[in-house]
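Okay, so here's just one chain, in structure tokens, the form predicted alone.
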Amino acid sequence: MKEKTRVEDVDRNMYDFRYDEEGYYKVDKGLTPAIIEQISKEKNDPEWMLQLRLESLKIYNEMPIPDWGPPLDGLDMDNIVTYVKPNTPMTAKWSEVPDEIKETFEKLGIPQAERESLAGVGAQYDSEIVYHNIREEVAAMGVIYTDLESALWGEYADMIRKHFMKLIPATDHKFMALHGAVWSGGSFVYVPPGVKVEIPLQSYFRLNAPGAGQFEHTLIIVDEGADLHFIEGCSAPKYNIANLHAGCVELYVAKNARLRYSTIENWSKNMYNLNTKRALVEEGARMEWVSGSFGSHTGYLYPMTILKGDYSKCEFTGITFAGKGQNLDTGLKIVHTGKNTTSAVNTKSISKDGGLNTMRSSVLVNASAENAKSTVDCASLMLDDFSCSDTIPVMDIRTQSADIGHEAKIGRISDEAIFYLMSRGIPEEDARAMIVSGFADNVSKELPLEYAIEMNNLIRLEMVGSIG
């Protein structure tokens, strides 16, 4: 029998820690200041972080559940375990990752993708980073890519304190306050001025425990004139009880820098995915979002971009697939503040077997954003007669010199197109999958080849109902 990780100096009657059958220890359900203090102790937080957690808990207890998305009737926060620690420390050597965890990630293509096409990888299992590594040649350029918790005490501790939950404060909404109280894991990236990282970095998040939440925090700072592509992957097995994902992504893009943030989310259909992402873009800088959202029971996903600097730009390309039992409320928010700022949005949604897709776009052009330009193009494809797709645009224009446009299209697969492909010997199921993959081509072509293949495979699996 494996020796289990010990929790030192824990008053179990007060903090209610326990072991489970897999050899993890976890905080039991519910939240109290004592539990937050113990999580902070386990994390070896600096004092300022403990105070941030406690203040976030206070805000969480005072705020109502958001009313701007689908209902969260099946999510009982009293039955969500907020901290689950794998029985292993973090390592930079893949050989040192325990076999049962290693096997899970190897099925997901890690570390094969790292060897072939990535500059570095971070892998989180439940509430902790279990593996983090960066190529020597990339580290030699001064690029920092590490787990966020270690960075709280390192050379960049002051930088993290300056930026952590400043772009997305706990007061943003109730689940952001929850995140501030119980966050665990995640990555910190810093790219020095002028450095261009030629191949992507990736973090992969696996929530494996039933009835648990995952609350990782990603903080990326791309300094002046630098360039980075960061890929985020997420997955979880299906259980019969609700799981919660309430992570946070804060992105800072400095003058004339460029950041591409790509996400492929393949959560199981018992997941409530309430992730919050935001980018601050300075003068002449460029923010690019590429998003593929699959799985999850209910989703609130609205990445926000603040075009603060003059001539800053944002591009958003995304696709959402909602199948049976799914209610996915997705979209984006763009705030134009600088002069001559530009944003371009191209989203696709697919609904099948009664799935519900709602795409919300919010474009705010402040009075200071003279000559701002924004185009929003939303297309929806419904694969049957009882699925649903809605597009809800909001545009708040406060200057006379802006050029703003919105277009939305909703349609079904053409019977003629299906007949044509079948007449060429292609089975009907494959024909439909081919048409849907073509519909999603604008997203897949923006991804590295192996991730485009993964996304197309997910679409094919969704078409035959094999996911979740």
Second form
Amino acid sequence: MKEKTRVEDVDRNMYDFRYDEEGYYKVDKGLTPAIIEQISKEKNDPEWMLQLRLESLKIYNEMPIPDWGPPLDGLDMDNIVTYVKPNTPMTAKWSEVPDEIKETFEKLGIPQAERESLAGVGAQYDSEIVYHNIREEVAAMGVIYTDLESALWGEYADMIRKHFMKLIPATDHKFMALHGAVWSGGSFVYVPPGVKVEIPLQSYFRLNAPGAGQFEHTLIIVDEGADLHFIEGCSAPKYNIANLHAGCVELYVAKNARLRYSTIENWSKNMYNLNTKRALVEEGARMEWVSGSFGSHTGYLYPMTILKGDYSKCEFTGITFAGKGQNLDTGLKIVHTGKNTTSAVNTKSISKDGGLNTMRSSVLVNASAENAKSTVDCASLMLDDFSCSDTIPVMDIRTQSADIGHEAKIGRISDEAIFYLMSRGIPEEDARAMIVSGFADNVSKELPLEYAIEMNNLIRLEMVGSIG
Amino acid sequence: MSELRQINVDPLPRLTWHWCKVNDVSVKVCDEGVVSADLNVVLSENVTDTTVYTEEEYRKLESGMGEAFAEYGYKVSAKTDSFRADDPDKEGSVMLNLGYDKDRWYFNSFRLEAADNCNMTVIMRYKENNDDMGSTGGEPQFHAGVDTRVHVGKKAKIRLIQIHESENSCIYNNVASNVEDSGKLEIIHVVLKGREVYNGCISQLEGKRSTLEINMGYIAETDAKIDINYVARHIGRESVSDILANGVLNKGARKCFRSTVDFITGCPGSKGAEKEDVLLLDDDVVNKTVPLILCTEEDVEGEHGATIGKLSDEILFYLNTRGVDEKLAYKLMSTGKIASIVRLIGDNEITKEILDDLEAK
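Output block for the form predicted together with its partner chain, input the form predicted alone:
Up next: the whole complex, starting with the chain shown before.
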């Protein structure tokens, strides 16, 4: 059962390598106004950004820790380093990236993927983007794909200021406030009206430093009638101390545009992944989320879609795999505001080896959303009796013309299916992995081939040792 | 009358985002001057009427409306009326008519028990003593708490039917129950009228092959408020739960329906299903549906389904082809939704009375 692809060797070890941060610039552990000012100075922020950071810190200090999600007791902000700058400037040539960083991304297959199947790549190492490049022909169409820091001072500075943390303000929740205070890195994408980017762009985030946080900000604007597929990948080596990821993704999808945002999240199992994503979708536009969550010790992840424009649409396809030591609280939020808006959600979750899985969702249909339609389908698979799988959906419907359907199911792998496959000579462990891969098929079929194979390999890896 | 205070009731077994405003609901209660409702009791011969009920027994069961409400009930309730069926050869029946007057605070406590192999049907009707309260909408004209503790023995069955028929009421209706091996608790809950209804029920399915079946039908109109919290807790092996709610919201009514199927480790072979079907007749209504499935057991099957909103185009088209216009189609389907639950009551006289009332509406 070997796939002849460049990701056939996917292995936890692939992510579990690290390099020393000798010569890297770091701020002190903890959160103080002085540290925020230090980060801001180091990043050469405009004044408004410094003020936003300081205001966010104030909000962070005033807001409570969430009491409804997985415990965050192991996350001590006094012991987190919020800014680690690699000893290299950003470049558009892999040859100029320092060897150990280049080696990191080569092991992760990023340069090869760029050559073979991507329109552009951004690579972040700890707190800063170290590589950013876009194919000439894509750039020639007017597509902007750059690091956010550069964009803050360039031609698109006003656009950044107009949109940055406007869709998700610091007041949204405590860790969004934290993000506002210490954000660093991330990408800015602008796709001009009518431009269709045929192959995906990808940003890859690598957190190397132990006890550090990564707070990248991704801002994507897909203008009227344009089309983009953006892929986000992330990983980190495993440490014995907590790491934190509190990124932010703001997506603006203009009239009749389409944006697909795909994520394969494979953070190490000491990571607190408290990421926030939100899309604002205008008239006739379409937002598609494809999400695979496999890593992290603790996860809070609920991409939100606001269907503001009439006839706007959202599709959400996601899978979460929680194994030993993981408490993954994932899901989505959808707000229907425009008339004749449509949302379709299909999620799967798998719990194994004591993993805790919570599928949390909210579908809000406002009174203005006449003839809104929403279908939500959640399926959960339990692979043993000491794991946990909870489904917590909320539907809030405020117009009589809505048409809302919701289905959720939970169950186990059927003994009959295992028996059938074993009777065909397939070992039990492989049979289980095949069934689980099939269960995850809704997500893998939505991903580009290379990523689908990687995802299936991840599932297979998670399944190793599941028998006996 | 003493001052009112607030408590939170109908707690969701697992919290979610606070901005959804579904984790619980805040209500006002009164600690002093609380009286029992006028109670008309009709018992069959084989049902024992006893009032002995210890604090320990009271506290043994978890409350659907939450511990704050249970504490409140224990504090203000004057006594507990207990009814026990203990003749395996005859089905017991209890009819409890609770009557209310305006400007009062009420609380009644009941304990229902079916001994091993015994069956009992209990019908509780919440009504106004006089019709001088009118039907004005607006604030409730009286508040009534009802706490019902239910124990279903081995191979026993209790049918608990609770019918809300008071236009001007605010009713706090709490059910706490446990079911032993092969026992069955069937609850039929019909909300025909009321300004505010808070209804919580937890059933602990402790016994092997124990069963909970809840069928709820409601109509909420004219800014009425309905808040529900059903929990089926599967503890015993091969236990079964089935929760169904059919409802209609109109003219600014607000409803929050929480239902939870909770599979605890050690309940292999269990099955739980919850379904809600809500027809919305007005753009000013607020419908919240929160169906949880909690699971720490591998070998179980849980499912949830909900349909919310307007009548499907297929049904409308079908009725149109039969000469039924849209307005009449909605009336027929609204009445039909509740009628399907009312017909489960099993008492022909009461069923006819309610259906006639629905038809007249």
